[in-house]
Structures are given as structure tokens and as C-alpha cells.
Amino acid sequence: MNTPTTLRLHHSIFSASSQKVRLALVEKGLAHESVAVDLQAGEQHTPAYRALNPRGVVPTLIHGGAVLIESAAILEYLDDVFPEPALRPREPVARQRMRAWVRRLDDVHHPANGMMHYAILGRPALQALPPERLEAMLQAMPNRRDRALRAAAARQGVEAPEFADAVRTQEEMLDALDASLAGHAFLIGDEVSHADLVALPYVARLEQMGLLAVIDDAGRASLAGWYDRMKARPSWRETIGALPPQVIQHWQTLGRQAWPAIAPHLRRRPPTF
């Protein structure tokens, strides 16, 4: 197949979708021109970049002349166009265990992710903004579920019904994550897949908010090993690896003085907090 080189991606280097598509890009060694949105300024929704993707998200990938959005639809783009190191089983069953990760990772932890990404993490420079500001930007994005899950966290924060789910949600991820670990190396057997790239983002999420514990001491040890072995991988320290030090010890902070909230809401509570 005679493929365009170029690749263009327009993302975020805090937005976990992006991450994803990074981290197949490195593991794939795939050079790429680097196009930062600014999520907080709100460049996803001008009329340029909307014009590109029409929901308003990163990341969005440049092909030749192709526009590619999604980055479940992406990583699996990706593979089809650069084969080589392959990122999906090739045995069927094993590739519909990876797909089916995927998309509970997508359609359930994702939301739940995001909703205690923004009231822990986004929620002040949410205060901050002025009223009719913050109600542009919640008007500006076009999906209704996301629309709602901002506005609580911006509006309630930890104390918005919908965090006391997020949190329960994140530790069935964990409970999850860790049961399909036992035995493998990675979420699909040996090798790594899509779907250890698209779960990476949201357990290191969690980290990021000073919440390792949740993984270290609450007796996953699966999990803990397998993210251990993710993060000594080339594509880690250089993407999620290489966030500003300065903005991490600033989550940190804010995830620790929200556990109060975040440990009601958890089966297993790690004994360090």
C-alpha cells in the first residue's frame, strides 16, 4: 500500500484520549508534526479547529488528506496503515478481548475519569472563570452526557452525586484491570495492545492526583506490577512520562486534600491515608 508520511496531531499533552494516540505513535516509532490545543483556552471549539473535528475533542490526526478523529477509530487506523510492531492480537478471539477493553474503557471509565479529572484538578480555574464565561464553554461543547459532567464538577465538585459514582466506577476499573492481569504481563496476554495504551492514561490519571495507594496498598498487586512495567516502556517517558513536574505536584496537592471526599465512596481503602 503507497501510504502519505505525513502525519499531523492536533491534541493536548494533558488530555487522556491524546495520550493514547501518542503512546501508539512511539510504540510504533512513527514521526509526527505536533499541534497543541489548548483545552483551557477553549482552541477545541473555534471555528477552525471545529471544522476539523466537529465535536470539539482532541485528538485529531492528519493523514495526507485524510481528517481522522476518535482515537479508539485511530489506534485501530493505525495499525491497518503501519503494521509493524502491531499493537492488535492477531488471534481473533484475543483481538475481540482487546476491542471489548477498549470500549468499556471509552464509554465507561472515561466519564468517570474526566468527572474526577475536573472536580479535583479543574474545578478552580472552573471557580475562577466568570459566570457568563463558564456558561459559554459548557454551551460550546456539543455532547450532552460530557456538557452535564462538567457543569457538575464545576459547579459541586466533590460534593455533585455524580463524583460519588465516578469514584466507585474508577475502583471497579481497578478491580478489573487487576483480574484480567493475573497471569499476563499485559491486559492481553504478552504483548502489548491498544488496550493497555487506552487503560494507561486513566490509571496514571490517578496517580497524578496523589491516589497511587488506591493501587499500591489495596492489595492489587497485578495491577501495580503492570503498571510498573508500562511506565519503563520509551513510549511512557515520552509522553505521559514527560508532563511538567511542577503541574503533577500541583494535582497531587489537590487529589490529597480531596481524599476526604474520595475514601466514603471506596470498598478498599488503602491503610496510608
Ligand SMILES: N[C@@H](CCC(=O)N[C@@H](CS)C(=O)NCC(=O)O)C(=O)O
Second form
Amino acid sequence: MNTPTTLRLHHSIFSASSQKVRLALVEKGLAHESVAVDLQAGEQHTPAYRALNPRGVVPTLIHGGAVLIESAAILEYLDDVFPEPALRPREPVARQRMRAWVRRLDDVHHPANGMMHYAILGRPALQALPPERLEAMLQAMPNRRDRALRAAAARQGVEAPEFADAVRTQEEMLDALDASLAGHAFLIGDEVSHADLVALPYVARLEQMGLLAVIDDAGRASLAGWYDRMKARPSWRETIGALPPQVIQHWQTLGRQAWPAIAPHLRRRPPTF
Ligand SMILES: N[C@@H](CCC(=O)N[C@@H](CS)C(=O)NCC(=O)O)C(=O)O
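Please move on to the form predicted together with the ligand, as the form predicted on its own is already shown.
In what comes next, the whole complex appears, and the chain from above leads the way.
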């Protein structure tokens, strides 16, 4: 039953931004109603959904009549309203560092992750669209940067200059994560925080693209240990770990086919590449 305090999440199980919020909901033990938004079918652009989220993106959380957008701001809201267990460090410097990570991941690594995703995994479906459908889909995207990256992924795929840039950007993310995790269990000390929940979907997407070697075999041992710790948590099992295995297998096949286009852009190429 829908009570004023029901949490209702509009999301896609494959979306990194949605996964961030779902990870936090599980970490906090918060039950919620789930409304699936089919991004491939363009449901994010229906007038009803765009009235909730004008940027036409997932996730959107509805709580007590409030419509909440932007995953990072939603995570802050959840901690404000449901303080325990806390997913933010109390100490101000640690909290600032956490927010800096969240900002960096959202601003810099989210678009790079999307570029890799659509150039490698989403392109077959984009190319199968009649040209006028593809154009309509691109035009429906209100954010100009998102639209330009999606167009490059659809038209040039792994040959796009934006793809090379995305691979380099994601390798920088791996290095920065690995450096921050040296000597710590989690990104901000010894407790899980928003920073870990926001980083996890992007690291997982690399594994889902068959690129785990860039973590395990490229000498990023602190990151590899963190990834194992994050995967041992119930929040992983109930969200990213529960994605359909046949989809992941298909993605890994597409990812391996893209290796020759990825490898030249890597600074630290694992021996298996
Ligand atoms: N900054 C936003 C980004 C949301 C976002 O980009 N969501 C993607 C999925 S991860 C989306 O809905 N894309 C719509 C599309 O592909 O048309 C947030 O964190 O909520």
C-alpha cells in the first residue's frame, strides 16, 4: 500500500546512477517500491516521467510527496532522513573528501562510463534502429553533452575520439581509487560511505565488459581487495550482483571483442590484453 512515507524508486536495473541509490537503500535496510524505467524503449522521455525528472534520466525517488532527483543528492537525503546506519563520516574533513569523490565520479567518470557502455555494449541496438528512430532518440535527450556522447557512440563506436578519452578517464579512475584505498578498507577510512557506493557501479561495469584484468592483472591490488569486500556485502548481492547472468555474459563477449580497440589507450596494459 502506498503510504505517505513509502519510498518509490523509478530506476533501471542496468543504470549505474540507479544502482548507487539501490545500494544505499539496501545498506540502510530501507524497503522501497520499484518502478522500472525501460531506457532502451525511451520511457525516460515520456511526458509523465519527464514531469518527474526533466533531464530524462534515472533514478528518481519519490518520498512523502517529494520528487527527488540526482543520485548524489538522493544519497544525502537518505542519510538526512534515515540517519542510521550512517553512510557519511561524521568528521568534517572526511565528509568533505567523501563529497569530493562523489562529485568527481558523477561529473568526470559517469560520462566516460556511459561512453564506454554505449560504444561497446549499446551500439548494436543503436545501429539496429532505423535512422529516423535513432535521430529522434538523440533529439529527445535534453542534455547536450549526453546527446553528443551518445551520437558519437552510435555513429563511430570505439573509433570515436571520445571513446579513447573515456578509456583513459576510466583508467585514471582506477589509479585514483587504488591510491586512495592503500591502507584503508574503504575509500574514506574504515567504514563504507557514499564514495564507495558511487564508485562501485563503474568498477563493476568494467568487469561486466570483460575488463577485470585492468584491476586484477594490472597491479591495482588495493582496488582489487576493495572490490572483493564490496562484493561480499548484501547490498551488492541484491543489486548489481543480481543482474541477469545471460546479459552479463553477452556484455563480456562484446567487451572482449573490443579489447583491440581498448588496449592502445591503456597506460598500464595487463599481460592478458
Ligand atoms: N547525475 C545524474 C545522472 C543520471 C543518468 O545519467 N542516468 C542515466 C542512466 S545511468 C540515464 O538515465 N540515461 C538516460 C538515457 O540513456 O537516455 C544522477 O546521478 O542521477
